[in-house]
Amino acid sequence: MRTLRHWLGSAPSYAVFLVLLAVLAATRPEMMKLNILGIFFRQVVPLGIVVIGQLLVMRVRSIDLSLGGVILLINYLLSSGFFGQDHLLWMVTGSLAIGLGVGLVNGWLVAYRRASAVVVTLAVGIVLIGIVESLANGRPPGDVPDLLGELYNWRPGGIPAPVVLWVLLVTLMSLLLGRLVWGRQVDAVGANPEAAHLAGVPVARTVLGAHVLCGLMAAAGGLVQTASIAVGSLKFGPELVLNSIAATILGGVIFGRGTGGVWGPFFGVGCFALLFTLMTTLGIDAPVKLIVQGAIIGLAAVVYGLRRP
């Protein structure tokens, strides 16, 4: 019983839902067959890889607001051909080299030369953005190619594929922080990056590694959100963002504490999946989603700030 409630304590996403699962048995239990929520879960997978990498950067009091330009790009490049059609390692090296190069950039900034992590990242999302706007000419490029669309709606052993993506990234993310050095070097430099420094640990190091897995992740968020709706636009990516962050803090990861660990948030964004499959079988509209998630997310968080010293 211990050990329960410290697991549901170390972030409010656990028992958010568990609350939301036992609300949608209760009102629509014929929407808890595995086939019917794993549609749902696959919708909210772009999510989940994203928020991998905002934990990730989060845990060592930094930010990424550039994730959105980053799928974006990766959007367009890929529907709009630039990657070709039928070469599906050169779009998936090429997708990654894009977020890999951001990662990199926001990672200089942030680390070495001490910028805010707020501004570099806001800025260069915002000039990610700007050169799709100008290459795109508002129009939206086109189709996706169909290889992406046939890799989304495969189902090894019956189960989505980008579900079992999502679930073994998370898998990886978690034994990188729990069993290799560079997972303490992540939670000496969240705990206190000036002891951390003393301590001997490369604190610029650590954070310019951690903005460049979360390039990474944007990027293979951005293949997934991109085969999911098979068409270029000009419009999703950066609504992510902040998703991503919100997810993140419900997970129990607040800009240095991470007590819920990779798993807090990947229930998090589980919390968007069934949180956005009872309010659309209930048949609420947008508008009030988007208030009842910020009201539940905000809730959430000022309910763990209150537990935490």
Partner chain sequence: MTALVELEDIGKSYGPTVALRGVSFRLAPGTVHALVGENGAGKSTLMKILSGVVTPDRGILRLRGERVVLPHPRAALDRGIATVFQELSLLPNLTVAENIFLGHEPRNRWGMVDRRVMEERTAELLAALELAVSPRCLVRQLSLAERQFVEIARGLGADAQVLILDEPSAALNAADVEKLFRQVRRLREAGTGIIYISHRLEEVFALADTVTVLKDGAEVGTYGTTDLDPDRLIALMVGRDLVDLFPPRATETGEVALAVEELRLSEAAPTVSLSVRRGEIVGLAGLEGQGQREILRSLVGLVPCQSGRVRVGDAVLDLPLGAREGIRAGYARGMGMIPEDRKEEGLLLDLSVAGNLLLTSESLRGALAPRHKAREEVARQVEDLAIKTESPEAPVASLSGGNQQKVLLGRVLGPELEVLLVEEPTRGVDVGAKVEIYQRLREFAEAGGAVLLLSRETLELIGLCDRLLVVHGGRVVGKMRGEEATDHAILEAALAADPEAGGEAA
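Residue numbers count along the first chain shown, from 1. Just so it is clear, the model here is predicted, and its values are computed rather than measured. Between two forms, the rigid core is defined as the largest C-alpha subset superposing within 1.5 Å. Compared with the form predicted in complex with the partner chain:
In the core-superposed comparison between these two forms, L290 has its Cα shifted by at least 2 Å.
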Contents of the next structure:
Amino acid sequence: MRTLRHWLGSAPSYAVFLVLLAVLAATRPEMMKLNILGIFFRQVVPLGIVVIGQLLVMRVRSIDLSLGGVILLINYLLSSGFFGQDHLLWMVTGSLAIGLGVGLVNGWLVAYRRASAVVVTLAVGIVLIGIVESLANGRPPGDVPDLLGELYNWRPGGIPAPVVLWVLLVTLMSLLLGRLVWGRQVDAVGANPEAAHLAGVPVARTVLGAHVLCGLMAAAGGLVQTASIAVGSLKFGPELVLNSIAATILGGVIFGRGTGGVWGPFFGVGCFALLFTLMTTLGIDAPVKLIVQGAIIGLAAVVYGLRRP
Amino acid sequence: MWWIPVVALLAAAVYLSLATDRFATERNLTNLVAQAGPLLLVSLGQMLVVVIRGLDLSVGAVISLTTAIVALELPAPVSLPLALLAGACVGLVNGTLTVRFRVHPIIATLAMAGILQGVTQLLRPVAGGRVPEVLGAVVNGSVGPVSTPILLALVAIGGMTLLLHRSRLGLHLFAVGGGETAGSFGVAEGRTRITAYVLCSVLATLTGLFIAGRIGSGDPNIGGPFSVDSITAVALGGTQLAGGIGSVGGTVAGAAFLALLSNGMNLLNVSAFVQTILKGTILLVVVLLQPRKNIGL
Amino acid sequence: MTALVELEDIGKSYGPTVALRGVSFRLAPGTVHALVGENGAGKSTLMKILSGVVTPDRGILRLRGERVVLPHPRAALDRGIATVFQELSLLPNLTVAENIFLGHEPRNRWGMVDRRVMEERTAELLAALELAVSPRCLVRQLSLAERQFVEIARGLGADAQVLILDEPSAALNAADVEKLFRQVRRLREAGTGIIYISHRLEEVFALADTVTVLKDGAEVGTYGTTDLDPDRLIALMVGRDLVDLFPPRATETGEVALAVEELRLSEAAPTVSLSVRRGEIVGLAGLEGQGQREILRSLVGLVPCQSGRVRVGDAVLDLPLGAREGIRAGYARGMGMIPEDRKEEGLLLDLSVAGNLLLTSESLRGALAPRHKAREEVARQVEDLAIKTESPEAPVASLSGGNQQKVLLGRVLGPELEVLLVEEPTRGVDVGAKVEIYQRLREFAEAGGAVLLLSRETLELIGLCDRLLVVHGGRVVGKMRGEEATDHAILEAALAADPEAGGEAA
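Can you switch from the form predicted alone and show the form predicted in complex with the partner chain instead?
In what comes next, the whole complex appears, and the chain from above leads the way.
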């Protein structure tokens, strides 16, 4: 009983997830099938993967607002055939290389130049969006390679491949944080960078590492996002950044505090999947979704602020 | 540091008047002030929040919301106070969240931005509607030989100088931004912080009114770039993002430089997309010039 | 005669740490009332309550017989209670005049801040203290001693009936202290009640009429200064004889474990050389802010310095060390450091006891190494250091100050550690934990370790250290053996090296 309460208390997302699941079961019992829910969960996979990165940087008291730009750029390059049409290896390495590069730039500026993370990642995001816009010059890119679409629709064992990838990545991150010294260092930097430094933690390197992994996760999220659409687009990304922060906070992770671990934010994203499902079936429009997301961030953060001694 | 934006400003002005004969014309310069006005107003508000070690990412959304409210085609005596009231409320909520509920300002104002965008899209899904004529008359008119935007800009600069550099509130803003100990001096820390957020949102609302008067309609997306642009102008003007240091003069120079930049690049036919890249790069460079002690936000 | 201030049965806890357990206090007008006690005895908390910074959990506060509540500092100021805080609270981004008048700014007829009046009155206040600083100077540009004077000027400028001076002289030399005393005596003549907190007992005897002694958050008693002598006062503060507090000194020492050669803190500064042998505990003594902290910190790159070398065993490190890698370079060669500010720089309060204990040793093995399976190791350390905790997984924040300090000590002490740099080893720690910490430090030295430490508590320096190095103006100006050192000898040595007595910190 006590462990259950401890587990529920570590992140608001668990309780919210259960409540939303109950609401969905009560209002639309016909939706409670694995293959239908699978489709809805597949939709949030890009968000889910991006959140793995966002929670890392937020745990070390940073933030990444450039995710939208990374995804936009990867989407553009993939759908305009920049990485070819038929070699998955090229597409994946190309995308990851971009994520790595952006992560390195963000991380270097934030950790080694000590520039404000909000401003740096905001500016990098703007530069990336500007690059995509000037590359496209107003024209839509092209078709997304079929190969990606096929992978997106693959269902090994009945579970959509993107969902499998998502769970794999979350598990991997959970292991990295839980089993390596690096995880302890992330906790320490989040709890108090000054004290962590004096204890011998390489603070700047830890922050750089988080940003690099965040960049890679943004790239992976961008790949899945691109695979989910048939034709390239020049418009999306901003709400993904907002949602990634919302899901992370809902998952019990906020600047410097990681009580929710990796699975709290995972279920935070799960909440969004259910919420989107509910709102779609109830015919709620996009603007209301924005309001709900904003309210979720605000409420989750208020709960956190109140809980702080 | 404060002279950097001024020198950059002068250099850019000299370069532009040499590079194109369309720059130093009366019409373009009037235009320039009208373009710089909104950025100036919103940046002055942003500066107040930055001075107290905050950041307001919701100013863009407030601007959009304001244009949507005044384009509801309600009578002016209703819609204008309504817009101002909405702006003040936004600031009050931002301030209360950060001060009383200890929500990080980035989270609070980002959440607020999301909510406001949603509300704005409900009010006005696409650009359109008509705004009260008085707004257009004020913004596009002139008093004697001086156009109203110039006059409004001067009033804003003068008022803000008095507020920040002469008044008690201004001193308290700097004190709160200077360190954790301001409270022990008898400064009402919480109230001062909340006031900064309210003033910031109200200035963003005035910006929205100004823009609505210029374009004559409501637009749910018009405010978008202002959040980042205002931060750029403030940082460019030598205000430390770490709080406690800043000046009205610097912010004016920063906003003027950004406006001049986009005006000049338009005259030189630089594509809007390249301008976006350049703006992002400027923000990066400016932020790198501000040394800080802490890593992170 | 009604008391100016009456505090009755005041209690305050911070989480598990009890800061005050029912303290009563009475201040009469026109007197200087000293408040003494060791670090963490509760003096600062009591004064923070009286100045409205901290709200007590229980107790009654009366001003001139009238019961009041002080929910915030403003309320205290409005009722005529001004405070000069120990931890410098000046705002570095404001000018001297702005700092002095912040919160009660003079205003002109337009309602704007009247800078002219502010600067004129500031100039007068500074002149009274014989401080040659412009009222328009930014506080960040001032030296430590100058800032201390600005703090004092702020207290004097408030025209208060009650003036609290919390360690006002810590960074001042003898001549400066005399200027301060003149102002305090002038206020006493005028009927102001002054609460004076100081570690320097000779100041207490020179200035105060009454002394209240606090120990471990409780009141030991209130005495007239004429009824006491310094030895008796020390015994009251410590609560037992000094001999019982400290472990016996080293009987033999080994080869040099730590050698600092030609350390130059800044371009203009003189060089510092010192060495610590295995088995030795060496203390840096002197007035506060004379470069002790900078010397210690520059050895691990925490403050920048100009040049020099550090030898740790056989390894040689060239100074300055980088801010980013200095501390790790130290740890890698067996040199650890315990910072003064346990909560801000020492421990990770949200992390568990085990996490804190393991952090340093794990970090030295690299980020990609697997985590320790160190349940036994943690359990052994918890037992060895007698850390009282519910479980090794409990957050460090839930421990008392003394136990937190032991965790901090345990984190650094490892088999590879040869040299230990310590700032304020027992700040905010009760007497029981103090004895244990002194014992641990001595054991570390006896096992072949070398300790270099600094402390504000002269008693601690004298009682614990084998040798003392008196630092003044960034130089080592005197050396003495622990058993020969006295409070007086240390001050003497420091001031002998200071012919102009300007009090400028290095």
